[in-house]
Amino acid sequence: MRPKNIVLGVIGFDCHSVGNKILETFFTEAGFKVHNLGVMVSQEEFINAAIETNSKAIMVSSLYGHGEIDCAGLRERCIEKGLDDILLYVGGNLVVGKTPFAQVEEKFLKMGYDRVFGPDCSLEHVAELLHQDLLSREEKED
């Protein structure tokens, strides 16, 4: 089984590096071909980068706080696309403030996210999620 393309990156002007390269790493070692698109990655280089490899999925990070506002949008720009089945991951610290996770999530699932994770969400779980993701995806086209 050939390794699934995925996309992944800092999303709008955060520039939070080290766990990006550790998404990357850790990733790459589950079996997932990932396409880091690295720190301060807008909407756009996402979605064109997904269109050129040939990515089943997204996964978007950022840590100072702002996700709310770099990330809305971004299921209706991938629809545009032609993007309309993407798996969209989003992690991390998403909002400004102590916001329980529960309201956070609800957020970013009503903006068109299908999962989201806070910054102590354990890799294997995420891994795991998006292997049975990909899986189901697969299994709807046939």
Second form
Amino acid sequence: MRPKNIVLGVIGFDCHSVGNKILETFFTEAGFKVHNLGVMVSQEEFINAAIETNSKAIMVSSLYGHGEIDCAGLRERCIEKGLDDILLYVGGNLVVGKTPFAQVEEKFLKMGYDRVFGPDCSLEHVAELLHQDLLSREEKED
Amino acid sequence: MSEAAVICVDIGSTWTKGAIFRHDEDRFSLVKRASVTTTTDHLPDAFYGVLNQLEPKRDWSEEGRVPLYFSSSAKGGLRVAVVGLVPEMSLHIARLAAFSAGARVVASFPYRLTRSSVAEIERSQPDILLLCGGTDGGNERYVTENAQVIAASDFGGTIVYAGNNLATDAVADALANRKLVVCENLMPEYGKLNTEPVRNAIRTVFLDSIVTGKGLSEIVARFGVSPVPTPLAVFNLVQAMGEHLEDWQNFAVIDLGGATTDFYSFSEAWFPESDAIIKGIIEPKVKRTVEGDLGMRISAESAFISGGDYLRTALGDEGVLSLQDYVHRLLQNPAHLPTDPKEIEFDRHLAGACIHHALLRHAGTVEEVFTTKGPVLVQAGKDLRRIDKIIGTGGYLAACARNQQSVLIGDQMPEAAEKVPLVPQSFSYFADRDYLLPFIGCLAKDFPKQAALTAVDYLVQSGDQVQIPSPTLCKGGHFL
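With the form predicted on its own already on screen, would you show the form predicted together with its partner chain?
Full assembly next; the chain just shown is listed first.
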């Protein structure tokens, strides 16, 4: 089976590049075709890449605490651009300070993200969820 | 004609021009030149007219090999419509590829073709439709659907498909009854350029079908050589100069014509040591752009509109009004040549506006953004700051050099801006005074080094080094 296309990048004016490289390597090894946009990626760039590569998931990282502002509106913009069913994953240090993760998660789920991960999540778990979610989307399409 | 000579002919939309060059060991030298009015209903007439002027005693119908090269931009040149997916990605790359194959892009559309965009394609009658979109293994839907729409249209030219490889069969099925050429994807990986296969495909289509359509096959049959589109001849020369001449590693060519302004650059698009992060694609080292709204005669009115702010700053409100009158007169008579100092000044500023905008559209930008790690520079498009030589060619700029009139390049650049244009900072200006570059360009494919040396021999450096003050970034930062 062909590896599934996914788009990866660090959103906003965030230039933390080390984690991004690790994610690229990890998801590639986990069987995905990763289109890595690197750091400082705008919402528009995520969407453009998803369209050209026919990716069914966008993986958004944010590590510098401004994730809430940067990530807001991505779901709406995807719908505007015709990416109605795309999976949106977000992870990293999403907010500044010590907000409990459950609250952070709730906030991002409300924004339209399908899965939200904190800084200490297990990547194996993320990859497993991604495989499952993509599969169930495909089944829904069929 | 002596043994060691070559003939070059350029069939333009108005003039068919020719030249004999003596072929010395390492370069060419001009012996004689001629020009006649292009015979649009039968291009070979003017072609032989030029040959007869160059060598009146010769019978061209006789068999025998003649070392001859020719280019053509007659009958609208090589007209290409581009259908891509995302405007900044596959569509942008497709436009660059078409330009670098010497084409004029007559229409371009992203995403899904609508009824009105199909009508626009049918109306503009391109020779080639370049269809692309999707990385290899990426999006198949848009190219497949667009292929079906094209199949149902009245477009009768050749379709070059350079999109997602997985969609090739679906595209070929949809276009089974059309002339279709399939080549490698021009963006196989997201953001990666692969333009050479498309350029080759366009060249092949040009030779196979367009040459016949424009009535050039008679010349091909007699002389055994194929024409190149004139802009491709210049493109090949730019590449040859950069690849063979040590002093020409960062340079640009401005071809200012009556209908378009073409801008060529030879320079790396991005310098890692500039500390800027690049956004979008890294543009090619040899790049050509064509501005269809910027020109001295046929496009004078659109140049007047596009160059509004530039012209107002240069001439003031009253000056702009008188220029407007002049532009209206040009539309009545596109062959008009300035008759008094005032009109010469008008042409100078109109040219200034064309060059200003062609340069800004060819150049990339840099902006400074603040991050938690401090300020970061973000570059988009091509960095032209290291360009240290600019060549001016085309009828008007050649005449300026002969009449010792100065040319406005790089004036009115913004002093400070959010997004700073990456334009040359200090350059010498060279004029193609005798307007020989298209001829020499014809020789660039077979004799790259000799053609490059010849071009430099005939360029005339004029004026002092031009400095464009480095603009300050609004937020006060500096960049290399």
